[in-house]
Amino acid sequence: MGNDTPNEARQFWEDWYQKGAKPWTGRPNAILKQFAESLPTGTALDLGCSEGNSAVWLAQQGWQVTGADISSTALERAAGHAADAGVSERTHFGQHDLSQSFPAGQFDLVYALYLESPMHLSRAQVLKQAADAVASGGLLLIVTHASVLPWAWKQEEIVFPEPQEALDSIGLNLDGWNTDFLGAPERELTGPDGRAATVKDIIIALRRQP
């Protein structure tokens, strides 16, 4: 996977969406919603926005949202969902292979939800850029899997890091940051086949000091 080219990564995700994947639910990510509801509205950056579930919801709450994704198909669908919700003026969606390019600007909320890929992704580099994009007083929210989904198409023996290990692996300079939350709480989830399961997520929430 380390030898994947940008074109191969882009094509992988285009095929994934065009062959039937439609992850639109009309609902935001529950963890993002929990954190965002306590924040004043401002500007947000959604890294790996897919079809815009969270971006459209934030825009409905009054945020100005920039969404970035590698797939033009996902971005076209996200823009369509934003239009249907009447929030096109508060959303902007742009195509980025985040290992190669990154949205410009500073944002009050920058979030990366399950920014994981079977294709090569310079994840630590991307998350460092995400931290750089957080404005003074703003929040960086990173959410990753900490358990295998029972209905995942491929079951593997995976050793997940502890929350502190996950944070350390990014290599951020935490001078000037406060940790709002660092942990791996459990939550109940219903899968696409109707099965219920208890899963864990690693949540990293860092606030840049004013």
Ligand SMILES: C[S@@+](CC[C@H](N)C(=O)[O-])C[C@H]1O[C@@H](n2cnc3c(N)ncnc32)[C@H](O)[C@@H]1O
Given for the second form:
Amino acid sequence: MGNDTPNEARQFWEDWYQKGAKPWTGRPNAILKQFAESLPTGTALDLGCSEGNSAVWLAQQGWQVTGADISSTALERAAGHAADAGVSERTHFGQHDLSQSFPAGQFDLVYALYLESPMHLSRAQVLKQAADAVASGGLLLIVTHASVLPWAWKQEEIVFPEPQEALDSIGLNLDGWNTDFLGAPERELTGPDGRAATVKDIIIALRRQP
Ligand SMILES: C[S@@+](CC[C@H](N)C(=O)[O-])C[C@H]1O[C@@H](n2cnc3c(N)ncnc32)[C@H](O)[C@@H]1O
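Could I have the structure of this protein in the form predicted together with the ligand, to go alongside the form predicted on its own above?
Full assembly next; the chain just shown is listed first.
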């Protein structure tokens, strides 16, 4: 994470989407799907929603979904995918540099899937705001990489934190919360280039007590 200005961070992600990245798969993230399937439908907030893979799927399941991302290109594509899926009325996509502004409201499910950036991102601050945005009885789901994907930008040696360290690094006040899941399971994944791989994710799932 650098000392980049908000403009540079926005420009970085605009360029990433405009210069060829097309993360739309039409499928939700498998971990999000697994958790959401056990919940009653309600309101959800997707932080760093990208082109809406998970948000559009949730809306198709009956959720009312707010998606936030720094990239207007990603958001336009997400809105287009929602329209194609016939769920525009159950989705709202808004531009936020989450280090600077955060969507208003309380949500039954707030999730951040790989909300990571090589540019400046006040991640712990954003995730604390994410916790504040969880309604009574609601779920906060945070998923990060715990292995280097074979198709990642950089193939580098990274020492990933243990799940408890990852949770501690956010600095949440966990009074009034239950831990539904904290771990780093492996799963099989097919990459954008069609390659199959075993990957590992840190999953933090916290439930606000009713
Ligand atoms: C690694 S991608 C993950 C996208 C998606 N959540 C997924 O699981 O595929 C990170 C996303 O966060 C967005 N992002 C990066 N920095 C951000 C910031 N400061 N505020 C809001 N979104 C940001 C990027 O535009 C990108 O869509």
